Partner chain sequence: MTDTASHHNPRDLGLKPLQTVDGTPLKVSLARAKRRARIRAVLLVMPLFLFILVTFFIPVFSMLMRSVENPVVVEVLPSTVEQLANWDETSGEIPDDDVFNALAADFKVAAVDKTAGKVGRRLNYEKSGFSSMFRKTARKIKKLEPPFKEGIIDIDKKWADVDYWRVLKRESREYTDSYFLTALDFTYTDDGERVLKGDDKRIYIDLFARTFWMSLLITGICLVLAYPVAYLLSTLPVRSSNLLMILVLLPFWTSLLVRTSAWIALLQQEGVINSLLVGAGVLDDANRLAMIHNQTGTIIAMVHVLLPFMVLPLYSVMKTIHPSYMRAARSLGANPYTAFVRVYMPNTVPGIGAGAILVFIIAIGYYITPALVGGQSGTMISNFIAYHLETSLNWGLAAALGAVLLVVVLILYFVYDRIVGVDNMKLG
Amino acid sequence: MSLPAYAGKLETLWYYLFRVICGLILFFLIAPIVVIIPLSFNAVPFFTFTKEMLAFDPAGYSTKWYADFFTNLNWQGAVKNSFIIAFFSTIISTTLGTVAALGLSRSEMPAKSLVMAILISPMIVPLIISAAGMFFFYTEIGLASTHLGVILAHAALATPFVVITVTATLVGFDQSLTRAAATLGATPVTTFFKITVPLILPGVISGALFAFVTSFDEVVVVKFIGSYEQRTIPWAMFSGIREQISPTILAVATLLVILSIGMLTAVELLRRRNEKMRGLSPG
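If we look at the form predicted alone, what structure does this chain have alone?
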């Protein structure tokens, strides 16, 4: 949007000042993330820019930290655990969150505000408190230091994101479609899979992506509940910073940034598809 011809001095000043403020905010948010990318190609085991790097000397750059990540058995074990835990916790949280959102969308649902508050409480309660509570509870029932325990804990943390995302999708859901299907003789199961699921699928997938990222990025709960056998990528990065400083951590961080950008792109594409399906945008 360009500056209108009739804009006064104050409006012109605010027009440019607003853009400067937005640029500074974006720089504040993005700079700490972007700076790790060139550092991950450092030829020496330092977390600073060397003279060779600043002079763009090829000798100052190397991909050996990426090679270390892909060949180191410790890192590969963490990658395997991260994907296994994130995958199964995403399935559980997506299923539970979608069912809960469908129930909350019904007008006859009693105490919806209370139920919603309980469902999103893992987002509100400080994570360290949730982790401590899960540790004592899972220890009593024998799920501590197991993959199943970590999966269930991550599913509990990720479910609120699915509930909120699917609930937002259901706000514009036309209930007359399900009633029309019922009058035409469709069973509730047929109506659900033929009408409801296709319309809310973008929201479900978006919630699943948020759930996956939540599990993939979590470190506090897995440190409380898990053991070395359940170590994940964030755990390995956290331990690496405290125990052995290695630029391999920066290489892993760069790969995670790329993964996050891909997932955010997928979420945005799903959001646009959902708007088109609901007639909120042209096309």
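Each form is matched to the other, and the largest set of C-alpha atoms that superpose within 1.5 Å is called the rigid core. Note that this is a predicted model, so its numbers are computed, not measured. Residue numbers count along the first chain shown, from 1. What changes on going to the form predicted in complex with its partner chain:
- Core-superposed comparison between the two forms: CA of Cys22 displaced by 2 Å or more.
- After superposition on the rigid core, the Cα of Leu13 moves by 2 Å or more between the two forms.
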Second form
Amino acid sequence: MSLPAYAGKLETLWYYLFRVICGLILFFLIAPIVVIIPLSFNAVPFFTFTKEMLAFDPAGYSTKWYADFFTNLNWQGAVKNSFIIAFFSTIISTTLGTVAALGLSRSEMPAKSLVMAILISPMIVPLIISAAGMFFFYTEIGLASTHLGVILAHAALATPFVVITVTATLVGFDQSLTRAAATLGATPVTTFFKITVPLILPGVISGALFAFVTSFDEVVVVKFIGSYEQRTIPWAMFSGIREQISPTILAVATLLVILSIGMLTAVELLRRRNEKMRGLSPG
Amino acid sequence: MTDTASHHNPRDLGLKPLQTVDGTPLKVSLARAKRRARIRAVLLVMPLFLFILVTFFIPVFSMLMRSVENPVVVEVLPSTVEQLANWDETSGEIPDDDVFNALAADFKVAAVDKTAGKVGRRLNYEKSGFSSMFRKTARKIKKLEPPFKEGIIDIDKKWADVDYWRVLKRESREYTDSYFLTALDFTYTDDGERVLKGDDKRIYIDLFARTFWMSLLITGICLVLAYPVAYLLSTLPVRSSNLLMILVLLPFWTSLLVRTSAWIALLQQEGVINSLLVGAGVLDDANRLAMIHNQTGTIIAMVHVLLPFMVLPLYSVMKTIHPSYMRAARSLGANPYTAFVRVYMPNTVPGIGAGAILVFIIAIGYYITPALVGGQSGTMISNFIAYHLETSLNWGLAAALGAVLLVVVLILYFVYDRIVGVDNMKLG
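For comparison with the form predicted alone, provide the form predicted in complex with its partner chain.
After this comes the whole thing, all chains and molecules, with the earlier chain placed first.
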């Protein structure tokens, strides 16, 4: 958007004012995330910039909150649980979600929109309702307070994201490619692994990343159906904020921001690769 | 085609329907192939469908059923319930000896099984006093000798109060509407009629209204903030818009807990914003702003959390609006304002609809951020559901509140599906 040549004075003024407004809104979006990074190096347990920090006095800074995070068993257990639960629920949801998306994108699939609506529902139903339902049900069948219970619950919550991303990738998928493979003598299994998988892989991986983040960031369900043994990072942060908030939480938050920058980069690269591949494929 | 097909005489074609190699009519064969393809598609979807059914659908459904299920009274006091059927609750008299005898028999069993307290707690939701009445009666029933009517009334005077008997009879049904009545602030009159509670006694209607209003406000603020950003992003050259897009996507990918704790660090009394304002001399140290643990804090933090959900759908719609539309409007004599309002904005309505419904759906069921920064005035319906699940243990009421919330969300979801289509939903 560049300023048109015929713009009057008022329009020119508005043009620059508009950019300032947008700048402020983007600042609102990003500032809270940026602010916690220096705050996590605070030498004193306050949530504000001390005089020493503002004067860039080294005495005002410290890495002790990071040291606390890396030595505290409460946090280390949470990190381990978070990765275990997110890893397995990602595997389950990505496998089931991808296979279902393949079926859903076939034109022969009956009652497609109804089935889709049901499969997407874990994303739509408010988390507190899902958490309550799972709490009662999983307690009855003995899966409450187990890792398996939390993994299954998170997998259920994450599948809609996989279904949506993989279905979106399959929109541009050329079915004649699989037919071509079949006429050339490939079995359905070979066709799937040699033709379909490489083509939809970017969608599958970004779906898997979404699933991973869904589980990694989820706190309501794990709070209801898990116990201390299943505590995840968000669980520990949630109870940390509720009980007594220490700057260790900001140190954890900073590390999580770095993790999400990595995730964002990966998804962006995949999206571009996917667009490139679709640009090349016919139809 | 294989060689075996060649024995068909072309002249036969006019007489017989088209056939495949093995001699079955083409129509049948095609139908069979189609059916097979359909089964294959269903088989692919089936594993996930069953998985969602078992791990999600059945749990949520059976939880919602708790809002109408009412088994406790019938289970623990079966013969009392049977005898109560003959009692006329409009007579104004308490039940006769038969009912009291049955009650004594039921209570003797319940005292041994230790189930009387459960019924007392259940009935206490309807009328306070039941809990102590049942506990006392269960404790003393073992030593009680006939006549039971006088004896039981002796244990607790409330047994002579016809109001308690009315509630007991009402809640002896296996299914009840009393949780839903409570969730919608209705109550029973002495004659058993359902009426809306007085203004000062309404809790949940006010809470639903507040949740609705806050979600609406959050959606409105998100729209106002997202519209210019999405417009800027969609009109900038790709290189710079990709760069600015990171500023929208990074919050989107950042953990909710991270963003909530960031807002706590910023907004609290000893936090960054207050300290900066005091340091700059704008604020007096004694008058630090209360921006958190109230409605303001919830709204600020939730707008921040939900803003990307508004920017992204708006952006994807605005991206499709060709700049020549605006130029055409200008060349036809419209001033920039008219061109924008009459030509550009109507084209963005699908994006506004999609973003607004999405943000509203997420906002209305939100739990974590209000729980952490909401304080008293900023709590929403989800927080009350959590309270009844964890603290008051009134699960029936929690289920009823959840069901009401779910109905609202599903209506909006249906509208969203109509406008956008769930399969067109875009992520990131």
